[in-house]
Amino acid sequence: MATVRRDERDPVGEQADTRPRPSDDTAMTSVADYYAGKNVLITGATGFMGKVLVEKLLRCCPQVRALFLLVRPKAGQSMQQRVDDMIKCKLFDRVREDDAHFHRKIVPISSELTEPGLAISPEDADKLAACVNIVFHCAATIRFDEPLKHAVQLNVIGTQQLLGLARRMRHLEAFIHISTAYANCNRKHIDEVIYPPPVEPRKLIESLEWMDDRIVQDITPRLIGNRPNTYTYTKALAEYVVQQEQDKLNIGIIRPSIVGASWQEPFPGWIDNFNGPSGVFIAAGKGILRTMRANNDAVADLIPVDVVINLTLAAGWYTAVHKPKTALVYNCTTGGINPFHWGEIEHHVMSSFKRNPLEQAFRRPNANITSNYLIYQYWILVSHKFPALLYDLVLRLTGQKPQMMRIFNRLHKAISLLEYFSSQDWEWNSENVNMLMAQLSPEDRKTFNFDVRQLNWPEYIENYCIGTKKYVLNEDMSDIPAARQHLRKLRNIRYTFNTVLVVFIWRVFIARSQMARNIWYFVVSLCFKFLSYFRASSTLTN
């Protein structure tokens, strides 16, 4: 009989379909041991969470056999180029130290979620059907303002098609779907269950096929109802679509809240995008964002990305080994376990960026949060629009293209999309998360740690802010002294401007009016009397 040879680029070859399903005694295996020899399919692998999932599997489950990544060509890059660029980033440094040839386990598969059959070639589809053991579905559009038709295509139809491929997989042991904790944000208390969908997905898809885009745009607000955007609406539909396959597949659904920078792994503070809170933090650190409409006392349900990935891998292990009769949902949140509030975040972000300032800040970091609409509009006018107009005027006078007002308009749009989530609280049940944690061995609880009770928020926010500086803006930490000097320069400019403004107001408005001068002297005398009283009281107390 001829010997089967394996291609160096394909670690699976033709032997994978003979691999047996796990026996009953695998229930006591560790998470890493379970993934040994397994073939894993990952969608959304080039995204933020997908990268961390790939890195964690390669580093902590080094015996994993192969990672099949569904990747589409983008921006003139082939799927192979995108994967090569991904594994070159700093995120994979620890994996590189352990195994310089880790890339051999990564098998990119050309795919497009919006195309029929996911645009996977028949040969690749047959290969996946023959060898894949676990599927992690991370791909989705996360844009809050995505047109409904496109959001349905990516988040719902794409999920349907992936489930169709999964049904063909002869050795599939678990299908893990990444949803969002806000899929049911129209409820205040959210259990770890799949709620009835707002509309039957099949009927919506059939309707959208013949509707004109303008009609869809007009009816979108009525369709999404009391949900804030098409993202949360379509993710709720996708959960229902996944649930319908629970009789045929072993399914788990992960619901993370607002995913932020890494907490511990592979190193603290790793982040690679401007999405969500990261862009807000950077804008505040640059001194561009000076106000934000939010409730200071509302819980900011941030969840570190490595916590989400650790829970995801543990859920994959549990789903495959224990084979629950129904799809289990895991609410991956912090608010009910280790709450932290928006007002506290604002304080720690400002403090962090004053200690570790960003380079070439527009103004000194000094943002404030308010839930009052009128106060918010006042600060938008005074702290955002007026300085932007002034700065653009200077640019015009110096022959440059004005840009600051455009930047502020984009910023206002971004923070307006976050207002819904920063102005109210939710209660998430986490019984399944606690159950899963109890199922892990002490060693696995360390290796795949998702216990957010251990999270130190001030330290995490500090690392988060530093991470935006190092990994998103690619700024060198050695330049911090120069950045601090720049902040001192901005402070002196502000003091000088305020002094000139006071003198101008005095000369133009107060010095010319006897009544205005009398009011001014009265206010100043009151201030001096208050200070004298305060000093006297302090002396008596001492």
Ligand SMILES: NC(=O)C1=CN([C@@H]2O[C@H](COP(=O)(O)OP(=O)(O)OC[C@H]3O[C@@H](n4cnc5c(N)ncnc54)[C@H](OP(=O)(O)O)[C@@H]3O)[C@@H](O)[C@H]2O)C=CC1
Second form
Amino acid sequence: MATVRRDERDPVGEQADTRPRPSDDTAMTSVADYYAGKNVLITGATGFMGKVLVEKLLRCCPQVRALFLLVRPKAGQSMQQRVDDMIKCKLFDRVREDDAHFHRKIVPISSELTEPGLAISPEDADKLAACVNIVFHCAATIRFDEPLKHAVQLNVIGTQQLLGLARRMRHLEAFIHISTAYANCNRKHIDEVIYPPPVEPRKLIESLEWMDDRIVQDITPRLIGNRPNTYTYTKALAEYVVQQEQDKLNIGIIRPSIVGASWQEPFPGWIDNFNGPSGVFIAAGKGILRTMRANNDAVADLIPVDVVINLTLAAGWYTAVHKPKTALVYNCTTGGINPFHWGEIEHHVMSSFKRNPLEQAFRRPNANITSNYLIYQYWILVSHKFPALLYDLVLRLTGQKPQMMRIFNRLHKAISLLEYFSSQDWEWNSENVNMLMAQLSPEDRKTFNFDVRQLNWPEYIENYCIGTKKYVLNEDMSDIPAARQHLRKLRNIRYTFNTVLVVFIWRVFIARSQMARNIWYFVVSLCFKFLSYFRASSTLTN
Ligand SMILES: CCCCCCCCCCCCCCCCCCCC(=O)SCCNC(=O)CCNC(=O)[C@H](O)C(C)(C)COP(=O)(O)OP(=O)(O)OC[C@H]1O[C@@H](n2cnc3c(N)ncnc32)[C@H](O)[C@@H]1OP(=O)(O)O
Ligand SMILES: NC(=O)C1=CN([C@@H]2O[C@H](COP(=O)(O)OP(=O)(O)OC[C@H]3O[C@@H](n4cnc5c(N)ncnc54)[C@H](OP(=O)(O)O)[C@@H]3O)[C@@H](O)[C@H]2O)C=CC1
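I've shown you the form predicted on its own. Could you give me the structure of the form predicted in complex with this ligand?
So here's everything in the complex, that chain up top.
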């Protein structure tokens, strides 16, 4: 049975709720005012969404006291080095302009979420317990091919442990958990409620403890059932785990759909990874990806990252100030409000990359999506595998290592994992998102804008594609003329190749068949007749 959201303004059950209620004064605070003087704890701050959250908090809530970031050392870098690198990146330019010393507010805390006690030192844990006012939990593994054990360890057990720490926080006002709109993608209509979990998390965790990896791998398809991957499955379990704490903590759950580049802030088109559609756009822009299985008419539920973060901060404010009695879920999606379809995305992505080409494209960008399996397999063969074979042959002949087939194999794996999401659509209810928008002051509605009715899709997609070029591939916009020249060269190579191929095939036929020769003479004489007719008529008109 689904948990039904109780209206927090409904007095029913107020007696049982022992947490302090907001006074009229606090209820009226603006979002930025609320964060003034607050200590905020963020997990996943080095990730795509975490970075945007840190940036927005520092820029638009400049009175925030401190941001405690749970970060792990990685790839030979200490957590401090990682945070230093992170805040040097272009995303933080605007914050740097406003306050050159903004880094003083950032307090990295060494933590590995899959370790017991989150591997936080006892001193750090005590410090956090004493001062944190609000938690944003963004960390997760978002890989679609993550082995179940690891996905559970991080997305479910990591979340449980963080909730354990949150319960120790004496001044905690809100716990905001970032989930995904696809946690319940086994349903077609998704309300802003926490659905019953596919399995009792405790039982699953206990079983996984004694099973070896091979057994877990074998039973994973049975366990995840009609969900496409371990990611959506464990995110559904995590929601349930979070909900279990709703009597003790003020909880908000944000469910974004497919998070894409920024729409407006800190500047349009910011993106820093290959996840979800970004990798597909880049592969298509480089002329590598020529086809993908997707439904032209299905809604492409992309949501800009700045919209998600604005909603997250607003939800943090609302949860802390209004203290809803149950965990409120916010479906952060675009499809029901301002729908755009995969077919339209394809058109705008392709035309954008023709206007602003990527450097050193493999072929001219020209991709199309299809939902037909046979047509898809045909294009895979003709447009992916055949050119890859040819290219690798040339590499071999010139003494280089073949690589194109390997790239295509990885690409095919990636797109096969994405096609579940691009081949169908879902309907999300967004009542709580609308309620939250109505609660904001007109000023906050501008500063923390999550009204996607104003989103102009063609403009957004153009900025998104340019963003992949500038921020993911680090290509310079001043090289666009050279990139265009390269595309022209590729077009000429293709024309020449096609002509040679046609002539070659035809010569083979002519050499072997009288009928082919007759057709050839007929076509040639017809062409001559047309030519002489046009020449004669143009001499007459002159
Ligand atoms: C025909 C073109 C027309 C264009 C218009 C049509 C577009 C249709 C797009 C459809 C997109 C649908 C997207 C749906 C997403 C649903 C999201 C659900 C929302 C969420 O809650 S979570 C966030 C989503 N999570 C992800 O996206 C993670 C997915 N990635 C993975 O699971 C792994 O990366 C993957 C794909 C299994 C590969 O793993 P692995 O082989 O171990 O290697 P790497 O991760 O190191 O990556 C290898 C190589 O592939 C590149 N890569 C990664 N992701 C993509 C991608 N989405 N598309 C293309 N390429 C990708 C990666 O950069 C690496 O490249 P290198 O050059 O560095 O080797
Ligand atoms: N991107 C999307 O399209 C969507 C994302 N979401 C949700 O949003 C949240 C953020 O996603 P996104 O920013 O895209 O993901 P990223 O993969 O970019 O970031 C994940 C973050 O989690 C941290 N992390 C991962 N494993 C651990 C660990 N063992 N210990 C400590 N930290 C860890 C990473 O740290 P490190 O840098 O050390 O690896 C990183 O900071 C996730 O909860 C995801 O489910 C929801 C819908 C869509």
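Since this is a predicted model, take the numbers as computed values, not measurements. C-alpha atoms forming the largest set that superposes within 1.5 Å between two forms make up the rigid core. Positions refer to the first chain, counted from 1.
Once the rigid core is matched between these two forms, the CA atom of Val524 is found 10.1 Å away.
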